[in-house]
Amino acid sequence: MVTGRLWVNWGQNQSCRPEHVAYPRSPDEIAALVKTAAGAGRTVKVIGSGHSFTGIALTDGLMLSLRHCDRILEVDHSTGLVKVEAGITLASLNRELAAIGLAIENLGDIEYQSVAGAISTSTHGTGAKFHSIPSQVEAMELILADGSTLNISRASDPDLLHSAQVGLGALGVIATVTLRCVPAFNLYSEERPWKLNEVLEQIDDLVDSNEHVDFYWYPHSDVAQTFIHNRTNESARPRHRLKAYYEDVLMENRMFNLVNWVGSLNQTWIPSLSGFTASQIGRARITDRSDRVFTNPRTVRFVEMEYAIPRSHAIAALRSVKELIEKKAFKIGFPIEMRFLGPDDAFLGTAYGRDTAYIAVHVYYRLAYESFFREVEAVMKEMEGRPHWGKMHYRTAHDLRPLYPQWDRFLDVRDRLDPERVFSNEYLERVLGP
């Protein structure tokens, strides 16, 4: 156990200096752990990767991590259950799955953050008709406040599931997660420009003919940049290591992070560095095992904020966040993403009863944010946006209880599972409540 050590998140805009920082290795050390902490009035927070750019993982107390938690414990192979370890991270569980020929059928495209922490946030991916990474969840393991173990499954209390699916870390320490996983598949994908106006004309038959649409704006700008994925019975046909060093480790992440940084120094040539970026972008056609088209490697440091909305509101929303920077002169180096995903059954799932359109701003890690974000938030009120828990946001209890149908359900099931709010924090009691 460590003492007194700041702890600072991915992004570097989060911080907090925990009391105690523990790293258990198996259920039984992280309930002998919080039953101490609760019983000395201390919270509890646990942290994964530290992926997430909201406070949510934050204490004074005992910051527990679960890096160590990161085995695969069950595989039935004829229902595609898999039981893992809370602290497992999405990248090493892709590789060991693979290896037995199972998948995570929908992903997002960054793989470094731990299974419980992409629960427990509402992480996602893209593709209309498919759902979010909770909704793969068929049970876990919940340690509560005074140590003991509530196993929670869809099939003996769907009530429960559906509150723990998404529980921002609310209700218990997350021990243990089965997934309900699939036959590993390849994917075919094709990466090409577009004019922003040729998209957003098409979008809605682009994502109801294909599987998974992913595409990306680029402020200052009249390009866009599409990436679709189809499942094939096709082998893979990956790219040669050198091209994808080339383009992945290269282009996208060292140089992009070099335009950035030079942005950062003078904010005046950011229309003209993000010119410059969009003019790179190239055709692409692969075909490669699921999470190698899903994911990609993401070493440039940002700040984000990610809202979904009803899919009926996707070319508004774009089109007027596409307004706001030219109107308030935001100089933005990022591009603005735009992804989609069927309706959700997790309580506080950001895709909860809705087909859903996501639409994510990013902002250099080095360069403000929050007049930026304050001013795309606003949109997206107006268009019934959920923020994304684990993105910046400036939200609170009392104006995001309307969007979710289930809210007071949650609270009640936070009431029982933590009456004296051993995990709660200042980022909770903002966005649920005391």
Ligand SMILES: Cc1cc2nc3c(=O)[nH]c(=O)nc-3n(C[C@H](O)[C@H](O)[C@H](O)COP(=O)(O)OP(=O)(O)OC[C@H]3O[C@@H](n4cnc5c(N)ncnc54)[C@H](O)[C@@H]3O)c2cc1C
Contents of the next structure:
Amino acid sequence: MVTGRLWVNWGQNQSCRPEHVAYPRSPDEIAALVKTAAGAGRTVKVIGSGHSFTGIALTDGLMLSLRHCDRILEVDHSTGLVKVEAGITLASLNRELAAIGLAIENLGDIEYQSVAGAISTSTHGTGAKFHSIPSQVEAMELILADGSTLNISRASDPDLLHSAQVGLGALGVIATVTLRCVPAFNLYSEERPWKLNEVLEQIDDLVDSNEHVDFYWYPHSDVAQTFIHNRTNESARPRHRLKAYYEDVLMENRMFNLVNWVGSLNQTWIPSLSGFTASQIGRARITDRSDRVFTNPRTVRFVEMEYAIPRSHAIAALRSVKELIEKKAFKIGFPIEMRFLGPDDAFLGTAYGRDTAYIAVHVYYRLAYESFFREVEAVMKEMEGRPHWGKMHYRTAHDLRPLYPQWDRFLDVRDRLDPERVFSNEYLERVLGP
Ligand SMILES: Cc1cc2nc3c(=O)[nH]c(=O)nc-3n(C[C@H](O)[C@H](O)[C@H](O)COP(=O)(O)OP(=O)(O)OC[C@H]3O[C@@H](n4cnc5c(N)ncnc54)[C@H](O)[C@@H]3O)c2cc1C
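Please show me the structure of the same protein in the form predicted in complex with the ligand, now that we have looked at it in the form predicted alone.
Then the entire complex follows, led off by the chain already shown.
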């Protein structure tokens, strides 16, 4: 148990000083720690990999890290169901699944997150016929404030499962998660620069005729970089390790970091620097194992806001953000990302019940972001936007409630499972209420 040490998130925009940090190794140890802390009137938060930009994981009470609870517990090859300890990272899970011929159906941009952290904030990738990571959850074991364990499954209690799938860490400590996996697969991926207008004109066709479409628009330029991935039966032809290192680590990260660092010294240089970055985008074709295509190394630090909007608003949303940047002369050095997803069933899933487009804005971590994010948020509000729970936003329970048809059912479950608010913190009070 560590005492009184400062904790800072990946984006370096959130910090707290928990009274204690503990590293349990089993559900029994988790239960004992939670029960003792709750009995002493302390709050409890689990920290995953610290990759959320919001204060969702902060606590001044007991912080639990499940980094030692990181094993695969059961695999059923006939159903694809895989039960894991909640602290396993997506990176470890991807590697271990590949070794036994399985994979996660759809992933986000990175794999540093813990499984429980990823599902708790509605983490997603892209693909209009695909769904978020929490939608792949079939069951979980949740440890409650009194130390008891609740077994939740889609089959036995769908309401409870749909609440716990995206639980924001507000219901208890997830000890294990059972994920529905699929047979391992390869993706054929094409990356290329386009004119932004061309992408926007064809976006519906692109998204409907390909499995996974993701694009980045570089502000202060008319360049969009598209990534299109489709399943293939071809064998993996991974890039040579040195080529991958050069492209992903040196160019995509180190060079990009340098460009952003220079821009942070004098923000009037950012538009030219962004134009330079956009001009460096080339074409690439890769066939590789799915998780190696979906996810990438990310070492350049930034702070992000991401909004989920009805897919029908996608083009208008991007055009509005572009107008906003031009009208207010914001200097934005990071590309703006757009992704697409099918409807989700998690009550607080950001794609709950609707075909969704995601629009994400990023600011280099050394620069101020609030005025830009607030303006973007105003645009997204007009478009029935739901903020990513793990990315910066300024919304409150009052204005989030109308966006989620099952909001009150989630709150009922929260009242039932954590009436004393042992698992609450300032962020949860703001977004869910006291
Ligand atoms: C570089 C970068 C890239 C990203 N890319 C994507 C992306 O492509 N798509 C996307 O949707 N998001 C993305 N995110 C956001 C990220 O996926 C989420 O913020 C995710 O929640 C982080 O997981 P984590 O393990 O770090 O969880 P943390 O941030 O540590 O915690 C998140 C929440 O989960 C709770 N929690 C964690 N473990 C447990 C547990 N065992 N029981 C109960 N509650 C628990 C925490 O208390 C907290 O409430 C990205 C973030 C970064 C920094």
